[in-house]
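In structure tokens, one chain follows: the form predicted together with its partner chain.
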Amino acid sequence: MDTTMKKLPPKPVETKKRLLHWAVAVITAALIVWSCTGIDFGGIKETAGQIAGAIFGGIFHPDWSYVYNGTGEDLVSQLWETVCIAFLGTFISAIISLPFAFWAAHTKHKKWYVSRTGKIVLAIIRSFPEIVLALMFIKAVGPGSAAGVLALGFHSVGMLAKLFSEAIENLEDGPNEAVTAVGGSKTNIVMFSTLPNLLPALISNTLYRFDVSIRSASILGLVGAGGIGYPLIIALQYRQWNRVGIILLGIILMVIVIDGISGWIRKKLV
């Protein structure tokens, strides 16, 4: 057989485009090495495998007797204290959230530096780091689940507003000029065809939020703001590794079955 067979054709060369992909690389790989530069990997403790085992073995030799003992500080009341924060944090976040996404959806405003502003200040709130809020209102309220509660009612208002306010752009006119051809007033447009066409978007974003905060809930208890994040940096500092094991159990148990419900939910209503 002939040999020039076995051999491709060359590809066609872009040399612009060869050379930008280049640049990307060399950045990116000098990134890395920078990023390796300072960090300190010589520091780890020489009992870490040892405490990784310990840590493995709880999960798996779990502290049954904490489960449940009905003093309130068992397992299951935290998961359930957790849950009842995330649902009403996410409750009173939606509320919040409704004003906030009209005020960013392009489509209601006919100046674009309102609906900007809009976006820039739900991309405020996002980046205001959730603990730190958590911690405000832990002054303003103490320490307890109110102050996750508030905290997650907050700061979800960034993700959800901008979630709703998209889900506000996407709807159609059609339905809003009917209103109008009929002589519907503004209150009547916003009754009759705005909310109705919306809400499936609005209650399906909320579940999917309640999702998101019941991971944020289970982690503001690690600074005093309720829930079950607390009894686990506490059996961690204790080194309860039986403990740790039963309520990692539990964060995971908790987070797949709310996944499992509200994706069901959700798919009921789509």
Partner chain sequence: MSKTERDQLLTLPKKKFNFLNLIWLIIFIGGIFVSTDVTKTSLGAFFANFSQFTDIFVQMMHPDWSYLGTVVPLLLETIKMAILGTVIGSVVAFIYALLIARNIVKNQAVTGVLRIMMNIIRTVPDLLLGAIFVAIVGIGPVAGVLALAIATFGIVVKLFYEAIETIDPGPIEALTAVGANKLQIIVFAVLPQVMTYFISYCLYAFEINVRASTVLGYIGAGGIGLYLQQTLQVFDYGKTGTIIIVIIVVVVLIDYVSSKSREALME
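Return the form predicted alone of this protein as a structure block, the form predicted together with its partner chain having already been given.
This part shows the chain on its own.
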């Protein structure tokens, strides 16, 4: 008996697959080159180095006097307003998202087109960016925090309801069947089986959305929807780079703290 190892023949190379990969790579490269031709690049300005030096100098030498001065227009007050906008928008959307989630969950309907309609509605809601919604609500309620809360709340409904509906679809049928076996109605199934089992996923997804809303609320102020974005755009317009530096530092710290707290809560739930 020959104990020597026999070398396996090399796998045949699929020519069609290789040609397909090369074709995709060439087409992708051609599209990138073609896209760059549409960029109107007028060259680097002579003052670019001076401006870049001023920007980095201001960012690394922030205006510490802006942190808190008791006027309500300081960094701490604006960051707190940003957190409140994100919290209210997320909290309101979490409540509104529940009925949409049950509508879009296919396990709760016998006819497929009912849940499909709900998914289409949620996709339409998600298609509106927060900035566009903020501009629309500014025309309706005026500039300020109210427009930011409404924009975040409306946009978050589409995403939260989608996450909630997926969590509903992943639930096991055993608890529901147990409630049905003892004569429970559909309302009893929802109250005593679905919602208790769904609660950890609801809280976890809501906290995740709150993290995203914190970043979105920081941007909405750029168009006048309240929060830290408004003093940031003012500082950029007047080239107050030291003010820009302290605002960016505050946003970074706020995001890190919120991420840490929400991550700790999610770990406790799981």
